[in-house]
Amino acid sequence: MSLGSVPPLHEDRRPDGGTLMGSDDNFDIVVVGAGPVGLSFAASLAQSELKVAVVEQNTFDSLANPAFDGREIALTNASIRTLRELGAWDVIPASDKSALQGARVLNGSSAFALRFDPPSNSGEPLGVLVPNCRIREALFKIVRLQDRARLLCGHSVVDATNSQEGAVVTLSNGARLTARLVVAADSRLSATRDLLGIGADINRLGHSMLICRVRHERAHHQIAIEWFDHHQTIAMLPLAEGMSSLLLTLRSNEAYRLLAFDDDLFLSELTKRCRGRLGKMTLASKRHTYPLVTTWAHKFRAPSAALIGDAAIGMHPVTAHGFNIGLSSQKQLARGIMTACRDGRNVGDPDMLHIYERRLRLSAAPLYHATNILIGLYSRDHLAARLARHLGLRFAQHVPLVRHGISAELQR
């Protein structure tokens, strides 16, 4: 298929400063969404001979220099290994990596804390906190250097058709891309997923997460705090010495009310809500808000199509594990594609996509559904729910299999 009279694609700027105008619209794989998962998927295919296009509605410059968005990603050791294999881990400055030496879960005003610590003989932290924008920036640099990957920025996908023979993706500038496989990685409210006719369970929780960095006088000892308090949840993520990222989960109207406060009033409110746990605080970043939505796609694949990352599974952030599942999903799909290529099969081979879907469903479903149960328990404030939370934390603390199992999952 030729572009004919349709408008040309966005310029794909090369690392040497030159340009390459998009004149060829035929690809082996079209990836929709240049977030960390979409970019890591393209990077995972670097050793193949596959021709890959990554379509992103944001501009080239916003990908090359992503703004800080408030989100700190708690990477498991498995995710760190994946980023290292892709060449992205060493691109991220050491100053942006904060080791997580433990985590504590609190309930209301109780002094009791459920403790999660790395095994004493592991020599590794529980995880590492890295700003989302730094991960995205590092992966963007890796993909830009790939000879057979094209970044098509500044356009959204307005139509997508698929069959066993392949897929056609139409961009907002009128350009049409053909592919043997289209991969949706464009958020938990994925428009591409909708265009492919794949439904999803979408749960808009009515709560929002308000995030900011603060400097504080009390030491955090590289210990994360997840505090389920009355009518709110507070996460305190340790960054550099004397600095943390605070995540305050509230009903959306309350979160936006706090967002409108001036800095002094906001800090006073934040200190009161944290009950002085970090001592005196000053703001170290802008404030950001994100409405909480969880999603579970009814299918993770269709003829000549697959979903990865949040387009497949949008986790609640309370477990800090959604990013890691997304990174794992792209790795599973990339491995399946590489195996299919070695065996002389199509990159959209139905059997390969079926295996990918089955494995992702089996690996992600337990955590997804357990998280939803947890959120249901901790979002209720009546006496029975508070008592159940208290007993649940103490049970988990005194059953090593539970604590060690969760710690092992974080460290694997």
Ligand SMILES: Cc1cc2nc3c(=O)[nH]c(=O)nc-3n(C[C@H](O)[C@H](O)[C@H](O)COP(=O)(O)OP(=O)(O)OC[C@H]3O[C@@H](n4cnc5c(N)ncnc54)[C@H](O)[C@@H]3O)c2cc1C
Given for the second form:
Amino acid sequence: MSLGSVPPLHEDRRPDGGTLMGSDDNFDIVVVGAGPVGLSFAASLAQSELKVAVVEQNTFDSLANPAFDGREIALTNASIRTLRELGAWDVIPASDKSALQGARVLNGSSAFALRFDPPSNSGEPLGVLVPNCRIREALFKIVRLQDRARLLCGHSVVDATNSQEGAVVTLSNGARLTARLVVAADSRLSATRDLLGIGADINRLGHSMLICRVRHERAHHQIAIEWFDHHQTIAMLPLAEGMSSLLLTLRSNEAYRLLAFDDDLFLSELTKRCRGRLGKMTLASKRHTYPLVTTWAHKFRAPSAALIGDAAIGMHPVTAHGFNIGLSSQKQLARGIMTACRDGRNVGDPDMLHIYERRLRLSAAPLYHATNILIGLYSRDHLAARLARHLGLRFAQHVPLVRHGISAELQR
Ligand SMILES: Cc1cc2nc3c(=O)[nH]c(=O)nc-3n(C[C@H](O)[C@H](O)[C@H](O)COP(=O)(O)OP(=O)(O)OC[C@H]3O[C@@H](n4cnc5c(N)ncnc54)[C@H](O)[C@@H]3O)c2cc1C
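To complete the pair, please output the form predicted together with the named molecule; the form predicted on its own was given just before.
Entire complex below, previous chain first.
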């Protein structure tokens, strides 16, 4: 594949997603999934000469104007820097950015709170909350302006084969794309990962997150609250003044029962469950539910293939780190690819992919496993678990290394 002879490519807007003909179906890299991580990865390759295709099952218009999906993503300062480098941060309206000045973790009816605050001399908040749809929208705007990136929307990937020589990806409209490297960014239940023969630990937790925005009379002071109560966990994420996002983690059948309530009944249930912490509340958005599934792929690479984002590691949302890790994973891979290109090596160079996999595993495994232990502790309600939670919070509060370590991780 000659890099010099490729004409500029733009998004494929044809209603059928376009059947690709001739040399148009040969790419250096095919990315499966135009979620926030797949799009970030394509944007990270903007400075390269590589010909990139991003395949997405959703339509062009739904990517250009993504609907609010309830998720408010808590971005670390490192993620904000990455989004700024990609040109996406400044595209997100200031009114959609809510600073996180601290977090408190509560256990049951105990008055004790484990506190996380930004270091007093840092001058930066712990992080910034941004709606997921705004991150996607901003990244999409960046990628569609890239000369050498092609967006193929409206068709899913239904087959993928790979070898040391390259990969072939088949779309649901029958189009076949060849690539030197295929990158799966198609969510935690990635079909491409399966097609590439990569297994994963998939943990369906039997719980779901029910999310909505509320307006409330008490001030939140930009402090997030994670409250582990009996049979439920409630997170309160501070948005604009007098507005928060509420995330209830419940057994799935209980979440769906609440989802079916009319607005008045739902609001009175919510007020009861929040025990007046935010004062009088009114609903400010539709409700959204997410069944909780965590995943860890057995490998993050295969010949001429790599996994990024949730396709590699699907974190539990309780630690608010899935996208942060995904953003860092795509950055590591893009850097490895550009270094390989500079050194005259292939974009699917096995040594480069091996290093990518090792680094990602080392950087993400501690948080992934610590989160799973935390979930185990907090999803059980017997006396021993409640006691362990109580002692755990006090231990963390009085061992600054633990607390500051977590704050630093959030701030990183
Ligand atoms: C309730 C909730 C709250 C969260 N809060 C946070 C937070 O505060 N901080 C944080 O860092 N993370 C958070 N996360 C995690 C974050 O949302 C994910 O890590 C992130 O969305 C992963 O992005 P992705 O691009 O890898 O995958 P996805 O967002 O799942 O995107 C995958 C894309 O691939 C497409 N696709 C799928 N299959 C195919 C196919 N066969 N062919 C073509 N296209 C396909 C999909 O349509 C989609 O567009 C939260 C998650 C949830 C559920």
